[in-house]
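In structure tokens, the next block holds one chain alone, the form predicted alone.
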Amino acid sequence: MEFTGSKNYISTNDLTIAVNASIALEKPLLVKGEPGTGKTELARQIASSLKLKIIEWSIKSTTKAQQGLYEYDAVSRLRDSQLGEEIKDISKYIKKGKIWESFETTKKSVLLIDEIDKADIEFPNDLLQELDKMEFYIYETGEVVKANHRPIIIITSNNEKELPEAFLRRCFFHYIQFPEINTLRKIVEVHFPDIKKSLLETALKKFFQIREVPGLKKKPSTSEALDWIKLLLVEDLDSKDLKSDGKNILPKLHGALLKNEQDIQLFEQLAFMSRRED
């Protein structure tokens, strides 16, 4: 089983190698990178390319590792008991988690654990044994759940906090660099195949100029570049508009690129200074 990329997702050679290495080693692939560089979409494209089911577990600050295995509804059981209902089957109070779902699939699946760094620092360590052994124990029923097939595990992180070393040792690691202009060009062409070459080249040039502005708190990402270019197409702008009137057009559309008030103010100041110089 080998990932060779997808027509809907531009994968660099080093990323493709990392995916296939993690599959061969049967280790989770930990993917880090700037927000918007396609970490989550990578898992979906791996599943699509290999024709496998994808099971997505989106992590929040309140998510506990146990929830990935199962949750026991003790409140409902107590309520039923108080109502005089005879409790014969405890399993009906057990809700399967995403890891359990991936364990019981009839063929190999892709398990996405998305934005693991949002959770508590102990969250990754709490999953070490289960992801290593591909099994876990249900205390309420005394049952052991074992994986029918080891899933391909993709774990994403925005690097908001450091992950435990014990967890890192068990992963294959890859950092997705922000795409160079040639790679970003291919990504845009996948999403907007009919875009005029002149508009694409001018827009990309201006986009990278914005990313390189000194003092930006949050540089615009790939997804924001796509939003911005979509707006250019909706507004029916062309390369001449960006070249001749770019100082006036860009501020109107910068909400797609800049997501921080400080950055917007910085950009407006630079645009104002540039107009004065002209």
The other form holds:
Amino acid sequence: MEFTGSKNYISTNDLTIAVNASIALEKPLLVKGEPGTGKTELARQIASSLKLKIIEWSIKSTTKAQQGLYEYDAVSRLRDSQLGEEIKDISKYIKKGKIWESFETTKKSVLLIDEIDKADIEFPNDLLQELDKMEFYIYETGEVVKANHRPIIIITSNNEKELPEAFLRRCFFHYIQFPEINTLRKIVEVHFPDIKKSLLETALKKFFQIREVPGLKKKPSTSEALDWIKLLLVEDLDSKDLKSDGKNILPKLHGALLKNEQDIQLFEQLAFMSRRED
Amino acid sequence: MFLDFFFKLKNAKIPVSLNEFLNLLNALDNQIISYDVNAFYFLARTCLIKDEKLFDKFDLVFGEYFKSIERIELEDVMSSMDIPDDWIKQMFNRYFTEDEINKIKSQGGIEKLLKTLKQRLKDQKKRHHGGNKWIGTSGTSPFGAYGYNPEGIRMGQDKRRHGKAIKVWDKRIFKDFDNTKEFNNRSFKVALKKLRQWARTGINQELDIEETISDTAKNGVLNIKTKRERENSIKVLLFLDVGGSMDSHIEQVEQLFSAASNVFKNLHYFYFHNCLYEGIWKNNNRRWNERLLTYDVIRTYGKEFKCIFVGDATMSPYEIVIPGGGNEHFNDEPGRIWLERAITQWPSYIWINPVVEKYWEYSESTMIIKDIFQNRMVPLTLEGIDKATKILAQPNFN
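Previous: the form predicted alone; requested now: the form predicted in complex with the partner chain:
Following is the full complex, with the preceding chain placed first.
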């Protein structure tokens, strides 16, 4: 089983090695990177290119580790007992969580734990044992759940919180760097195979120029580049339309690239300064 | 196999564990990569390094271990030469003393220094160590690393040695991520978490299982009881010293601030300069226009607030003890009175000082403030914060 990228997803050499190492050694892969560089997409693409089922667990600030394993519905049990039903089987009040689901599949599966840094600071520590041994214990029924096939686990983080050492030691780690121009060109071509060469080159050039302006609050990333180029195509613009005149330093439809008022102001100031110099 | 490499990483203070190293060997056994040094680099990095901030350090060690991999490309150095002059001058003023600047000026000034550097870079093609002309390590030439020359330009050195060179030239991709910290933000947050006070506030939302069971048992019908949700009820006021001598502690204070704003939902912060006077401000850019009266702040926030001052307490003693001693404006009442008003209003208080503790006794103003704060002054280190949380967690006496 080997991942090499897919026809919709360009995987760089370092990323391919990281993914394959984590598949071969059956360890979780922790993926970090600027927002919009395709961290979540990676898991989906691994699943689709290896033809595996994907189970996505999106983490919120209120998510508890336990919810990934199972939840015990005490209230329905209480209600049932009130209605006079005889309760023989406690297990019907136990709802499976995403981790359990991924342990149970008949084939290997891909488990995506998305944005683990959103949860409480202790959250990763609560999953150490489960990710290490790929098994857990259900207190209510005394049952031990063990993975049929160890799932391929992809964990993404946006660096909002630092993750505990013990957790990191059990993972492989990859930092998705912002692609360089050649990789980005390939990525755009994969998404828009019919794009005109001249438009692509001008757009890429403009895009990297904007990214390199110091002091941007949020640098536009791959997903923003794709959105922007899509808009350019929808509006049927030409490479000539992207030329900036003195008045307006930003290219057309820049709303897809810069989503922050301060960033747009920054460019207006730059334009103002360059006009003054003229 | 690669044991040397492992120890080199350890020596470079990169946190790698034996387990991770075994993982790497295991991966090699599994033939995930073929015999290719680039692939090995990626594999080793993914197995051993778990933080992009450490990539840069790892790159250096890896480069040293596999000598064939160049640490610095000549072109990279040349292209970094095109930096704005005023930026260099700013660095220049910061790292050099008056005397040294005069000395350099006497020898032709910074422009000449840079020009000579460009020339030497062109002439030199190899790595160099020692000596006094070529660019290399441990020499006395004006260019290079780990050496000493008051008009030197430091190149590719990871630590400040004499704190005197202008700029590190090394251009490595992950350089921006490397910030060697005394403590990381996480351990900080964990330390601050000790201050949490749980209290039940707000509306009844949580199922109270015990009450529900006992009430149901009593009445014979299911009667669901709820209780208010448990919340962290601690309230914190943070007073931050900005400007002047605090500039060199900015990074540490930022970390404290980000950790604190993450842990405490009910946090209010204010800025002051050197000592507390009649006015404080919330936005440092508009410090002169949007001033708040300290009186109002003292009246607004009740005694239940924990009061944390962060500052280096380094100033002229006059700024604390006499009226009109403030260094930015004329204060009618001495800073001491304002500090005393604050700690009387908020009996649970602490002063966190980013200056290393052993230097405190050499600064008179630090000792005065420590005295006003009844010895409740801790250094901005993990142990210091730990101590601070213990002091602040004590119940108030009044």
